[in-house]
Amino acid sequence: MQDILNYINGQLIQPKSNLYIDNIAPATGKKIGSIPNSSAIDVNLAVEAAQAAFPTWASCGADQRSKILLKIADLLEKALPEFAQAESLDNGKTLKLASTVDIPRAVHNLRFYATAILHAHDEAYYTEPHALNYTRREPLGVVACISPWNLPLYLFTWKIAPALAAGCTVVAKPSEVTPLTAFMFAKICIEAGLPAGVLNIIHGEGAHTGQALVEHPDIEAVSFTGGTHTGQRIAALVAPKFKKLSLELGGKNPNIVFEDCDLEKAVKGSVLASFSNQGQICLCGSRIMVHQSIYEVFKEKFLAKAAALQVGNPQDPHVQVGAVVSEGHYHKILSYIDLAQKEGGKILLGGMPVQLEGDYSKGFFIAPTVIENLPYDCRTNQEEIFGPVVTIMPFESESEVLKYANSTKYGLAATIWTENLTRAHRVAHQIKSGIVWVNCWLLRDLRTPFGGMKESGVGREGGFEAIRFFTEEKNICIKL
C-alpha cells in the first residue's frame, strides 16, 4: 500500500479536507493505496507557495535553474528501475515499455529543457536612423500543468520541465488514475534541493481539484493534455480571462499504406502503432488504410503479427500487451467493440476481454482487436476509442484515402508508408494533421513542435515552442 501525499511548499502533506480516493492497480483490480482528493483550499495553498517562490526562482538565472533540473534528472535516472516498476503497477503498461520508453523519456525531457534554456536568445533590431529595438522574454508567473494517465511521468515532465526552465513556478496536477510516479518525483525534487514552492503537486479528481486549479485567479497559464471534451471545458473557463492556454487533446489517426511501401516494415510499424501501450497513446494509428492491390496480403501479415502479441502480467518481460488503465476505461473500450459490430463491422482478431488466472484474474485485459468492413464515417471510425482496437479498410486512390484520413474532427498525427518520395511529400502536405510520419511511427525529436489541428488541440509543445509558451515577450525601443 502506498498512500499518496500532496507536495506543497517543499513538503509532503495530507489534504486539508482529509478526503481520499482509492488507487487501483489495473492488472489486478486491487487497491494499492489512497490518493488525496484535494479541495480549493489545497489549491490555494499550492498557488500561494508558488507565488512566494516565483520572484527568487525567476531571477536566479538560467544557469542555476539548469543545474537543479539536471540534478533532478540524474536522480531520476539513478532510480529508473524503481520508477519503471511503479509506472507499470500504477498504469498497467508493461515493465519493458516503462523501462525503455516512459522513464528514460522523462529523464530526457528534464535534460533537454535544462540545457535548452542556456541557449535561448532574444532579438535586437537597429531601427534607422537612431533607435534600437530589442525583445525580452519574461516568465509568466504561476502556471498550471495538468497531465494525463496514459504516459504518466513522461508527460508530467514534458510539461513541468519547460515551465520550470523558463523561470515559472508550477502547480501540477497529475491524473488521479496514475498518481504514483508524480508522488515519487516529489521526493526526488526534495532530495535535489529544489527550492520550496517552485514545484507543487496536488492530487485529486479533475472535476474537483482540476477545476479549482483552472479557475484560480492567480494562475497565469494552463497547459493541459487529455480528452477533447475536458479540453473544451477548460477553454470555456480560461479563454474569457485572456490567459495563455495550451491544449493537447485527442486523436483518431490514419495509418496509410500505399502499394509501393516496404511491406515488412509497414506491417511491423503498423502493429507497433496500433497496440503500443494497449493503444492508449494519442498518437496511435487506429485507422489503417491499405491500397486495394496489397490489401489482402497486408491484412494477412498484420493479423499474424498482432495475433502473436502476448497479453498478460505487465511485469513479465515476454508480455507485449498489459492491462488497460481502469475498469471504467475497460468497459468503454468493450462498448466500442460492441458498437462496431452493430455498425456492420467484422471482428478479424480479438474483440473480447482476456481472462487471466491467479492474482491477475480481476485485471482489465483486452485482446488486440482488428475490425474490418466498416464505412469511413461510422462512429467507430470517427470517435476516439483509446484502446487496443483498430479498424482496417482498403482504398483505391490518393484522393479517396485523403478523404478518409481528413474526415474526422481530429488532426493530431498521421503515418504514411511509401517508397515514393514525391508521393510522401504530396500526401503529407494534404493531410490535416500536426504531425506526419513517413515510414516510421513515434520517432520524436524534442526540438520539433508537437500538437494538433482541429479538435486535437490549441498551440504547440516541444522544443523552444514550450519555453516560449511559458514566457511573455516584451519589446523595448530606445531612441539613441
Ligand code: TXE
Second form
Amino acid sequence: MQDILNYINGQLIQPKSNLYIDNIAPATGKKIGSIPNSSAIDVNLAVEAAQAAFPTWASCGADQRSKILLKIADLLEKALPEFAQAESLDNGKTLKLASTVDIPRAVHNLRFYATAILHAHDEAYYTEPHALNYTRREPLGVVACISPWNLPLYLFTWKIAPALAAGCTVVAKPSEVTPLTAFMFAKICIEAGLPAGVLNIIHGEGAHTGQALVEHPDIEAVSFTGGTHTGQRIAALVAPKFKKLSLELGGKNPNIVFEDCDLEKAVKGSVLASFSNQGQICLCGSRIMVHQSIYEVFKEKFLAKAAALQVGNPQDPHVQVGAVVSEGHYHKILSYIDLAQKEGGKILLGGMPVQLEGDYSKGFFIAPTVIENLPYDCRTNQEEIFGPVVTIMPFESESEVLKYANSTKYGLAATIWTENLTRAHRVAHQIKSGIVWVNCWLLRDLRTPFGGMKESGVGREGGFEAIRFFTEEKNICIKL
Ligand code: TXE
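For comparison with the form predicted on its own, kindly provide the form predicted in complex with the named molecule.
Let's see the whole complex now, leading with the same chain.
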C-alpha cells in the first residue's frame, strides 16, 4: 500500500481536507493505496508557498535553475526501474513501455529544458538615430500545471520543466487516476535540494482540487493537458480573469495509407499508432484510411499483426497490450464498441474484453479492436474513444480522403504513408492538424512546436514555445 502525500513548501504532508480517494491498479482492480483529495485550503497553502519562493527562484539565474533541474534528471534516471514499475502498476501500461518510453522521456524533458534555458536570448532593436529598445522575458509568477493519466510522469515533467526553467514557481496537479510517480518525483526534488515552495504537488479530483487551483486568484497561468470537455470548462473559468492558458486536448487522428506507400512499413507503423499504450495517446491514429487499390491487402496484413499482439499482465515482457486505465474508462471504451455496432460497424478483430486469470481476473483488459464499414461522419468516427479501438475505411481519391481527414472537430495529428514526396507535401499542407507525420508516427524532436488546431487545443508546447508561454515580454526603450 502506498499512501500518497501532498508536496507543499518542500515537505510531504497530509491534506488539511483529511479527505482521501482510493488508488486502484487497473491490471488487478485492487486498491494499492490512498490519494489525498485536496481542498481549496490545501491549494491555498501550495500557492502561498510558491509565491514566497518565487522572487528568489526567478532571480537566482538560469545557470542555478539549470543545475538543479539536471540534478533532478540524474536522480530520476538512477531510479528509472522503480519509477517504471510504479508507472506500470498505477496506469496498467506495460512495464516495457514505461521503461523505454515514459520514464526516459521524463528524464529527457528535464534535461531538455534545463539546457534550453541556457540558450534563450532576448531581442534588441536600435531605433535609428536616437533610441535603443530591448525586450526581456520575465517569468510569470506562480503557474498551475495540470496533467492527465495516459502518460503520467512524461506529461507532468513536460509541463513543469519549462515552467521551472523559465523561473516560474509551480503548483502542479497530476491526474488522480495515476498519482504515484508524481509523488515519488517529489521525494527526488527534496533529495536534489530544490528550494522549498518552488514546486508544489497537490493531489485530488479534477472538479475538486483542480478547479480550486485554476480558480485561485494568484495563479497567473494554467497549462493543461486532458480531455476537450475539461479544457472547455477551464477556459471558461480563466478567460474572464485574463490568465494565460495553454490547452492540449483530444484527438481523432487520421492515418492515411496511399497506394504508393511502403506497405510493410505502413502496416507496422499503423499497428503502433493504433494500439500503443492501449490506444490511450492523444496522437494515436484511430481512423485508418486506405486507398481502395490496396485496401484488402493492407487490411489482411494489419489484422494479422494486430491479432498477434498479446494482451495481459503488464509486467510480462512478452505482453504488448496492458490494461486500460480505470474501470470507468473501460466501460466508456466498451460502450463505444457497442455504439459502433449499432451504427452498422463490422468488427474485424476484438470487440470485447479480455478475461485473464488469477490476480488479473478483475483487471480492465480490452482486445485490440478493428472496425470497418462505418461512414466517416458517424459518432464512432467523430468522437475520441481513447482506447485500443480503430476504424478502417477505403478511399478513392486525395480529395475524398482529405474530406474524411478534416471532418472532425479535432485537429491534433495526422499520419501519411506514401513514397511520393510531392504528394506527401501536398497532403500535409491541406490537413488541418498541428502535427503531420510522413512515413512515421510519434517521432518527436522536443524543439518542435507541439499542439493542436480546432478543438484539440490552444497554443503550442515544445522548444522555446513553452519558455515563451511561461514568461511575459517587457519592452524597455532608452533614449540615447
Ligand atoms: O480527463 P480529464 P479524463 C481524453 C480522453 C478521455 C477523456 C476524459 O478522451 O476519455 O479525455 O478523460 C484534471 N478543473 N483525454 O476525464 O478530466 C484531472 O484531475 C481543473 C485526452 O480522465 O480531462 C486531470 O488531472 N482540472 C488526453 C486532468 O484534468 C480538472 C489525456 C485531465 O483529466 C478539472 C487524458 C477541472 N474542472 C484524457 N476536471 C490527452 N489530451 O492526451 C478534471 N481536471
